[in-house]
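Next up: just one chain, as structure tokens, the form predicted alone.
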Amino acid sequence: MIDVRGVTRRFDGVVALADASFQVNPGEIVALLGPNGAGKTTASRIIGGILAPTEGDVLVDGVSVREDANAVRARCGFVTDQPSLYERMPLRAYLAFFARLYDVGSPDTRAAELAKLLGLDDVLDRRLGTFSRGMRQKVAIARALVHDPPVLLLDEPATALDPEMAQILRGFIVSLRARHRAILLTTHDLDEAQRIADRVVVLYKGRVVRIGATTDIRSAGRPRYAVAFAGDIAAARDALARAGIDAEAAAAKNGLAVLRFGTDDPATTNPAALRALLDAGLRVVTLSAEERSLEDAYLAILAEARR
């Protein structure tokens, strides 16, 4: 559905993207990641129509961004952090205005549709100034909505938004991905990507340095373990070291001390550990591995990609 294929863009000779290249799948969220000016507004933009590449291209839809940008942008709905609304506009009318701009048959009807899928349809002859952050970002959703695009390009959608619209926002995009669009989220909340995206592509000055789904990206990297046991913390330290097992302490949980370490042998450093904790007289409650986060995975990307 998004098909991006060795995109350049210069702008008066700085590079701000190089050569890029990924897909986003109907049916699929894939958050796009990286520090700021890796890339990832410019790359929306070209995505999106808004922007041309200085090389290589982008098939939306199977349509070329080279060779028919106002096609592809009637082929995406464009959703970013500060959505620019007509404020003095009733959201009926502000709706039916873009269903009508896109050629949407029966353009009231449509924005009466999209107001009561985001909850709005008690607000519908309200003007937008009146409205809170959170329902102006769903306003922006609708608008994106309208003309009932294939693909959507996600902007920060949930910044400054509180917890509870948050979490309501994730949900309406999955039920948004289960109707089969492609979904390109470009966010800094990695708990965010985390929670919903399918894939990951992370961005380093302006290059792809990492494409992946979500699970693989979390799970790459050296394997590490925590163990909870009853006991002197100094003592358990002291034990594995004498064990040749670099341990460090962790937040101590439900009462117990916790201790980490990584391995890239843990069928040997394992029982090597609880061995050295019991002849060290240490009560051992549990062993297991530690489920590395997103932000871990991508901070590490991150570190790679700065040598």
Contents of the next structure:
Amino acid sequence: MIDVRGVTRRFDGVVALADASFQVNPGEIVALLGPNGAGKTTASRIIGGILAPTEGDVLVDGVSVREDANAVRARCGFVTDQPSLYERMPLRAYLAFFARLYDVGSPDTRAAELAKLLGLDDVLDRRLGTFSRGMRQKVAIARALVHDPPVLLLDEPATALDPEMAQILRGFIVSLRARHRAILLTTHDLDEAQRIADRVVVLYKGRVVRIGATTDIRSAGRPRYAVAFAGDIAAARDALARAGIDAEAAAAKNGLAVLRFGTDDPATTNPAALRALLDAGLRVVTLSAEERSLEDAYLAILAEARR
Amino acid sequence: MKWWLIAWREIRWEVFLDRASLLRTAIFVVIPIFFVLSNRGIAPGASGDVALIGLALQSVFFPSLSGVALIAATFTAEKENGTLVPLLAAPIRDFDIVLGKLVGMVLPVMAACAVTLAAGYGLAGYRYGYERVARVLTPELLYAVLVLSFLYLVTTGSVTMIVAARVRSSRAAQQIAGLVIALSAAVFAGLGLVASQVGEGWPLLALGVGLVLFDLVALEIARRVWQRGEVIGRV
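Please move on to the form predicted together with its partner chain, as the form predicted alone is already shown.
So here's everything in the complex, that chain up top.
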């Protein structure tokens, strides 16, 4: 649905995006991650037909952004971190205005439908300037959906939303995936990305440094294990060190000391660790694999990219 | 006709609901009417006729000045509030956005010009005699004056749009608009003097032709600086 093909964008000689390529399929949420200035917003603006690529091309629903940017815009719904609303307009008129710009038949009916979908039907005739931050963001989403686009470009949609509103928004984005929308989510919120993104694209200094399924990216790298036990933590570390295992202390859990270690060969290392701890007279309660968060994986990817 | 959607939105929801712009326009409408009322008398003969033409020019020129400030405010406000991004994301040509916003500003101001001219004409007739006013301010001349004010508005509007694309805040844009107003007032005063010296209406025609040529260039520059890529680079 979205096919980014070797896109480069320069601003006055500065490279904002360099030879970026990735895809987003229908019914898929792809998180576009990266530090500030990595080129995330530039990428989503190029995909949305707002900004022309310097080199390369983007196909949205089979339409080239170079050949017919207007047709690409008609296929994309764009949500920015700032709702950016015309504050003097009431909701109904605002949505109907954008519906007309997108050549939607029966714009007033569509405005009412969307307001109902997002729980704003009781404020249809209220001016947008009086809306709360959460309501404004809902309006921005309604605006993006006004023409029922197959592609959604969400640029930091949950910025400044309270946790409850952010959760509602996440639920809504997931419901759109179920309706076979191709969704590109640009975000700094790695927790949000971990929860809803099927795949992740990491940008660093305009370059794509990692693409993969969220679960694959999280599980990549050296597997880590945590052992929880009752007893002296220093003695436990010594015991593990004697067995050739370099462990580090982690925060105590449920009154138990916790040590963490990484290994490329858990089938050998884990029994050895258990044996060493038991031989040292420590009462081991659990030995479990540690699931790496997307944040840990992302930071590791960035550290690698910087090297 | 998407430019018309944008224009109508500007008129309906921005111009008519912006108290500051309404007040500003009202002041610029009242000033020329005040000039007609405060003028002690119009001398007989050619010099008096020129004074009447001058009053007619002021009647359209002053409301036009409010349009310059209006255009400066609307374009920079769009940039400052980020409301331009959803518009740029919609399937509309760059030119339609520029045209729509310009028409949205020009139409209400032209309406204000027409109202002021009609009011000024009526008042001048009442004070200096309808017959004389009708003889000097012929329908052709009134039409020419309105066209001139339209061209002036498009010219200064285009210049203001170019400036608004470059500046970061609406405060800066308003200052630039003030400068444009002051400069154009000085230019028009000079042209008025030339018109009074030469007469026969030719200076007005020359001014019109000059404005049309300037409009073409200014509008093209405005279109370029408000292209998506250019604007997005600055938003």
